[in-house]
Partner chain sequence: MYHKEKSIPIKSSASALYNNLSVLRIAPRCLTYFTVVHANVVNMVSASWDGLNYSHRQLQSKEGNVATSSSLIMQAAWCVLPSRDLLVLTSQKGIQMYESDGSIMVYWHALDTPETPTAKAVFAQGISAVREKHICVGVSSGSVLVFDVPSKGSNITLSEVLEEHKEAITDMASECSGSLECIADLVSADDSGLLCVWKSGEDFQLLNKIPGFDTSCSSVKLWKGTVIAGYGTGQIRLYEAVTGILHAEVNAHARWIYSLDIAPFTGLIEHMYNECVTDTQICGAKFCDGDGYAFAVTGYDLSEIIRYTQA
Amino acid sequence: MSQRTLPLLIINLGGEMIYILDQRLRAQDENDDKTQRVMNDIVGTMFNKAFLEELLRPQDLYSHRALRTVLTRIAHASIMRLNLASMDKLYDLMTMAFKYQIVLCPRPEDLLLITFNHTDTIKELVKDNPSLVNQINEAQRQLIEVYTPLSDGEFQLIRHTLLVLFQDMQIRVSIFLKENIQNPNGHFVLQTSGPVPHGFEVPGLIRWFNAKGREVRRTRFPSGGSYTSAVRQASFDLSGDRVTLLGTNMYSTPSPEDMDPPTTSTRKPKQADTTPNPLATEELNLLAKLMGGMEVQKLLNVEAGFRVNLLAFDQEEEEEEGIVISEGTGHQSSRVINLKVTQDQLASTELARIAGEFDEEGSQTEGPGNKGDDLLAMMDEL
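Please supply the coordinates for the chain just given, on its own, in the form predicted together with its partner chain.
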């Protein structure tokens, strides 16, 4: 349908990915420098000028497979590596988060505000790096140029195109279930209360007019919800009040369990959450099955290695390596499995070389290929 969907898709999905990775790396008490390096590398790749130009070319949407490949490449532009199972989990989380934003988006043009919430937050994450901030600003300028002239009907077409891509995806995400954003059947919760979007009237009124255009009668009716008057207009500029919270970093608000500052020494297991979380355990079981007999090794001596535990959003974490079983709580015991993510020296050198080349002269391959091939080829640079 719409030929202008891809940039919004990649930036928003990439944004969600950055939020998740950032939260995970910080929660695991990684060295700040290393975390920042990973973030900078990923952001630099995602907002590369040539890459964005390719995205902005009018074209059909990519398939899930192609999309995943592109996002994996972006993630691996850093020295951090994710194994297949972690990437699966990451992709599920990213897509469901963005699907949530698209479904709940009150007006179709709010899709652009959601995108700007992502770029604003990413800018904040790399604020100490002026060249990256410039890159993001430049990208935002291009988005403003392409998207602000579009009508609400054209935005709705973009939204419909995205909704076809995400149709029937009902993956239940622990954090969404906990926050009552998602129902156990996978559908998102739609509120029928609150302020109406900017430019809308509160429902419940019928007005009759005479031939001269004068109002002659008005009646009220129950609208079926409890709505209040409209929110203020949001800013579509380079910076400003976006009004909507969709697209902001939902992982950055610490949940009560995370409030304790992490300590470097081993600490006692925290009291497990009193409400059993069968879904989280199910996810863990599935992952354990997928990984089979994979052993989790001690990572004491790996200097630059990153453990990225993508399952610990609502599980209590331990500072120790290896598999940990919280016992004796009387509640459903859950294992925390730490996924090993190591720094592969050779691979990172290769990637770094490619990323470096890519930064300097990412060129486009010519001729139409399969969807995404051009982009991937460009990312390979060869």
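Return the form predicted alone of this protein as a structure block, the form predicted together with its partner chain having already been given.
What comes next is one chain alone, with no partners or other molecules.
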């Protein structure tokens, strides 16, 4: 397990969270100034100097529970609030988006390019705040200083650590399902076409060399895919062409296919495009139905804040899950029974109460040496 994985994990998951919240706030026609303030508060907390210094310290990877706690506190740095069920839903979307990017990145070192795509896009969202832009630039400098000297083997270990963390997460996302890049069982579909990474050759050729190291003959074989030559080298500097679009905002680009490596040398990352993607908007509209809208509640002597509920149990979900049981009879037609799965509000509330008690008991037995305590304590002081 690599001890350099946590910074990339937090920044990329935080970037996906910012994409979702930004699109959701704008889709709800909230006040632009208030929406921008929420984004500024979240970005300012995520790229805080003391927070990044603690984050970049070599350390073991956190558990999913600790990661949710850190990301929840980042989101709650603004006037917006998420309840536990809402944060769990948001966390599922963040992790599946980042897992998709990890699976599709052609080289382990492209994880750094994915991270830079997130920071570049976030920088565009807060471009009117020079202080935040400087914070993000400083974070990128630190990432360049820490990660560019790493070898291919060290990047592969980071990628392997992330894949082990996400291997049991197979949550279906409607955007991915409709684009046929995710199977109904939650597994992603790997591409067998497109440009090969920079520095690699198109597969399908075997070279034979003699004892003197001279090539004597060549043999070709079917590679099983339609690959093309590499386009160009990506920039690992503070700014530049990242080549890959993995890690850019899929909720504002024309299609999730743009997250894949480009097939022409003229395609560039679309960071400033604010036109909503219809498929991505449909996914977020489902979230809106589950959220029941965002309410601004005014309390006595307390500033108004967003109350976000991603799982409103008093509303029927638009996409119903079902269990299909087929009974083969030897005929062309078979009997299919659809069992509708619903959520009971009282049962869910009781389960949440029991889970809360379990978490409290577990936290008492773990002692003061829990992983992430230093980071969470520092966030309390911000």
